[in-house]
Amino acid sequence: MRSDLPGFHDLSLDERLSLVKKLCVLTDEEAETLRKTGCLPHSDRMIENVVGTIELPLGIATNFMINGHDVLVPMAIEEPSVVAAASHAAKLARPDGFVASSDEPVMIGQIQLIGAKPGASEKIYENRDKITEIAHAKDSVLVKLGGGLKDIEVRELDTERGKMVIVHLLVNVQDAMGANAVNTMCEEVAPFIEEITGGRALLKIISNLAVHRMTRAKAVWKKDVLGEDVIEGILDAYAFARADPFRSATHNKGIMNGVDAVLVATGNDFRAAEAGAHAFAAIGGYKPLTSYWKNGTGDLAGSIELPMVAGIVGGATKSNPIAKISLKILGAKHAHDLSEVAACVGLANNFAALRAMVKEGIQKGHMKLHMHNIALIAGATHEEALKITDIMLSEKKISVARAAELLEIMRK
């Protein structure tokens, strides 16, 4: 088999799919498996060199209470017992819920200049209003709407290959994700910048690290409901975390696997996100994102803050019907609304996962949703998936074989 196909860009999807079954001996089941574009029947318009799709399941968290009001929260991932964590977070901080608040929609656009003169940075914030000005001259829709370029800052940066110096464009971007309007305006004025620090623009890009659109989140859970040991275990759990990297990155993980469901279902770019998350973490050596303590009443009282890149404007949000629906589902009308629901997420499902450590282990919860899969892949029903999976827990036989015969003699 070659990889060098020349043209295959130009191929249509059917004669794509055609030319890698022939290359990879593909089964014209498999080759038409791939071929099914489900929800996303243009999918080749929106990536490139497309074959097929692929799916992930769709869950729908319950029990979300935030900021007062009732939320449904549409939650996309292949990991099982993800959804019903947070769904059991959410209904064990009722009534009151999570109480989430976020910044503005505040994106960091970073040119970097080689071989400025001296005096480069005095140079650019003297002409602060110039550089707004060919800013905003590209995208007057998103100034009308309250956008656009809201301040400057420069850093001076010493590098193994010489100083740099560093213009931030911190640029409101409103209900969008932002890397389009932030990366043209950068585009734009690099220009200018450069004629007036004699300097040479490298790149011109949005950063993901946005340190002026943090969201925060806190919710409490009672000691009456928790218990008193697992209060003190997940105080414990959060220290190991707070000392050791090993662990934070794990916590971490647990963290993010909520915030990336809820971003992945809406149509959001997960990989900014997570990029965003882990390099906030590591500021000043690497932390959880969550917080916790005793609150004056005894309560387990926890938080989360980071900065959250999401849009329910622009990219896949609109392209795909999926994350359109998502978006329905989830009420979200601002920007903000949508990075506040995934932040409560993200700290319902870390609660989550420590609670089940410190009390019961969290394989537990994981492998009996597996074994219930296993039983429905054998061909049982959702009631008799029930049954054998207590069979196979007791036993401690997993396998699809087994579910399988425990499913005939059952059926007989």
Contents of the next structure:
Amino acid sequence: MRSDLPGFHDLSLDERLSLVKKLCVLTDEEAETLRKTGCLPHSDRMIENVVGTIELPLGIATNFMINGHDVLVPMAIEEPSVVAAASHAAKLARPDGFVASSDEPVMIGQIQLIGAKPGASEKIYENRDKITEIAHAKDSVLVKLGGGLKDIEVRELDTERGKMVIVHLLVNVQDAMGANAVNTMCEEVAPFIEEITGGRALLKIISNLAVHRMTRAKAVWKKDVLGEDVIEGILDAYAFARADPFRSATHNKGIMNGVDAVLVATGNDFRAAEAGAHAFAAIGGYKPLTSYWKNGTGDLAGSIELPMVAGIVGGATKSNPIAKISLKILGAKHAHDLSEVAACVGLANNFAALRAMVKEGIQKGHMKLHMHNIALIAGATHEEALKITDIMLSEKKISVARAAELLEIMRK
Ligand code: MEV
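Got the form predicted on its own; any chance of the form predicted in complex with (R)-mevalonate (MEV) too?
Full complex below, order starting with the chain above.
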């Protein structure tokens, strides 16, 4: 088989699918499964070379109380336990729940100048007003909404290819994720910046290390709910993550389980949030994105702080109907509402993972859910699956065949 397929892009979805079916020897059933585009009948206008769509379960995390309001949280993820864990952590944090806040939605656009003349930085600062005028010429809507270019920073970098001047445009992107607005602005102002500095503007692109768009959340889990041992265990687990990047990577992965699931459900570019989160965690040596401590009354306090690159307008937030519905379920009126929910869920998932690991290990709950799924696949109802799970747990025999046998016995 060859992978150079001239004209593949110009074929219709059906033609592409037929070709892939033939080349990869897919069955009729496999091709038909791919062909189902579900709620995305226009998926071939979203990306290129489309032959189908892939679905993910959409779960609703319950019990979240954020800034005094109850909220149901849509989460799209393939991994069992994540939605249950977030819901349980949120339940344990009630009645106070989470307190969350965010910075203004300011993203950084970078313009890389090569060969700029000495004094370039001063020239850029002197021309701040003119640069702002050019930046705003193309996006009057954003400016009318209160967004737009808010500030300029200039950095000088010594690189292995020589000195470079890096211009940062600090752009308030309002309710968008912001990449389009920021990238356009960088491209618009670059020729003028070249003119006044004598440099060549090479890259003109958003930075995902959105340090001006931070989101923070906090919750307290009471001593009488957790128990002293669990609190001590979580503090030890947290100390381990602070001391060791191998552990910290997994600690942060558990956080991003929750954050990404919310972002995927709402049609956001979760890779942007991932890049920002890990780059932020790496400043000064890779560290956990959450913190834990014992408060004055001996309860466990937990907090999270991370750059949150998420929007409620533009991109797939509108073109994917499920994303639109998810945003409606969340009741997100502004991008920061979404960011704050995502941060709370990240903290909740991290707390839940640490609690499970210091109590009974992560696998027990995980295996229970896995077995429950197996029983459902064998045709059991939810109630039957609960009983079958208990039996399979005690027998330590897990298979669809065993679940089916147990189901048959139970129904006799
Ligand atoms: C698994 O998806 C996430 C965990 O590994 C997170 C952690 O170890 O903190 C359980």
